[in-house]
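As a starting point, one isolated chain is supplied in structure tokens, in the form predicted together with this ligand.
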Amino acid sequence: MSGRLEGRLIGLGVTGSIAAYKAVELLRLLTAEGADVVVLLSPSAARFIGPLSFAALSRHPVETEVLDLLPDGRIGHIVIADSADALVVAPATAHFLGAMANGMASDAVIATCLATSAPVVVAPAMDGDMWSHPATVANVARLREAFGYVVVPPASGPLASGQSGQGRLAELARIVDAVVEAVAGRPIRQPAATARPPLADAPPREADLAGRRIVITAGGTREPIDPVRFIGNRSTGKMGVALADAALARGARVTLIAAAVEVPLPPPGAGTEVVRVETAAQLRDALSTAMLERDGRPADALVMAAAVADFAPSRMAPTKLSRGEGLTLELSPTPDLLAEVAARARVAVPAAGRRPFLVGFAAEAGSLDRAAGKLAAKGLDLLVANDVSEAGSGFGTDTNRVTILDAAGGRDELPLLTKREVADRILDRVAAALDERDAGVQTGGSTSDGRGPAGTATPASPRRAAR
């Protein structure tokens, strides 16, 4: 279901009120409406509530210091000011209203409001006498009338001071509605993830793939037309290399089969084997070898992130073709490598029942409707589908928004994440499934296809116990 703020970036400014804790719930409500939210804290707000909850829920680092630069050198409050569809300051203190009314860019919240051309929604919260003070009344009027800000007035009721009056932060649903109204009818200002504030780094995972052998393919194949020309694709290998880096960090032995890539590969070393290939045919050979037993164990999992050509020239010209009247190429379909591996695994389930866990990727343009069919047709355990026509998703980007489909019909729609975080989310599933598989093998519970019975992950799993 898409929310009323789908695709929007909202800057949430929090200032030093006792109601600052309510901003965590406001953040949750905004994200539930589909918004990408980045949080700014005034120095006082950071004393009421620390940045950790905001960072974890927003998946963005929190902007607390107006003078700190982003890790990539950009100026944080300007990036937010230029890319947010709206700013909402909630709770807004009396001090914020006064400083804002006078353009005092003393902290990240006010500096961002000053620097933006996006709509600004302000929800004040304070003691009743502060709210009714002529200074506050004048400041609110200036924000409304001179700046065009939407002010969601505080509600009446018991206040933190123990008194009663008008000053309580408005109902959060009213603040969300005001943000929705403020952006209605406006185009998304900055759909490209690269122009938005950076995403926070993924939390480190435990070494839950120690002792596992994972085969990962990355990059795009190149199918030669003649000795100097080829048919290629836009894959840069970022997703596959992120998977390899993440699997290595989690203790796996990794065979990375890399076609054409534009990112540095992990250095070969203990636990890392890198095999370079160019064509779909070479990738097929490398895959057959990598999936075979090593030290008595076949590969535990294959994650097929490479973009393999669906068609290749039927013949490669032995010498460089010269410019002539024109050229007609005859293309032949290449074999479906993942379906081949899946079919082989089904026929030759190793004696121990340790069938490799198979993960495919499907790059779709537009709808992901065909993805479930692909998962079943190829006999995969997981299919990671993404809409490569969406900004910030697909080839060459550092981020990806994917939907993970599983063989049991499950569908997990992930938000926009860094490719490293997408890699870790996929590997979370791989690690859990392998533990479940081995628990099934140990208890004699593997099914005829070598897959452990669903829901049998038990604490008695020998790997878990040994860890």
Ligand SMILES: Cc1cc2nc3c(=O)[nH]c(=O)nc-3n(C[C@H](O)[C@H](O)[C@H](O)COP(=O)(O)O)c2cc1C
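Alright, leaving the form predicted together with this ligand aside, put up the form predicted on its own.
Below: the lone chain, stripped of partners and molecules.
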């Protein structure tokens, strides 16, 4: 049975009261009513209860700073203000009431309330004398009368100070009822997931890529026409960077070769090497270097998420072309870099049969019929195909719907997932295949190209597949 808040996005603001711990249960109750809840913490609230519990239960990153940006560069509290069906501040301290009544955006909770046109429900909690102070009374009256906020008065009873009086956070069921009433009869403001705050990254995986070196490419190449102009594509690099972040979280050493990207890259450091490129030719050189043996062994896997331009100008003009001259371009096909890597892997199998595991991507439009042919023609282990014309699955989105094809003829059609979740599904397959590869080497069951006894892709190990 659907809850009373089914499909609603509710922003839960938590301020620095001892009652902040009750906000975790309030989050659970709102979720039980069907709400999608995103949490904002004031700095003082974070001293009472950290963001981890809220993030785990809400599945959203917790907003703690006014200047925090989402992974896609949007301002977090503004996205919440623009997409939430209602905001509820519980517990709300006397400081919040005073700052809010006077429009002082001193933290993420107040800034979001100032920026939204959605209904706001406020549930104060404080000492009894603070609640009855004329300043607090005036601030509450202003929030109700001038701002139209719904104020759920505190209850009476024992207080944290040891005294007794009116100041206890209202019963959570009353607060939930107030939120339900505030949104009743209103349409859902932003039903599209892309307009809402993104879901948090997938839960941590085991370090099943520890000791592995994974080469990942991201972004789109740019092929110069002249010193100013170029031919490129719509890739933003989100999928490749999600793969790099996921591989690092699973213990891999990552070489990320990044072309033009529109998202932050993992910081270089322990386990991370970032190589910047622009053209397909530069990417080809970087791949040749990255796939070579290091510390006595080659890369364990290549995940080619970069969108390489299919064509490049046959000649680059040495100076900027004039607009008035008109322009006719002669284009030449760029090399198939992944097919080249696969061919080298087949011809020059690394020592001990540890052939790199190769994953390619295919961005199709309208149909995935060509994907299986590309997998075979390029000599890959996996091909990740998606239809970029499908909503939520194209360039620049935070989500993707992909089909994973393998060399043994398998086809795994995944639902619409965040790109981080897609990354982990791909890396599940990579980790399992590398385990099988190394087990085959130890038992002598691997063929000269590093695949299984019949030359087909090795199956996923039961231990990995059961995760």
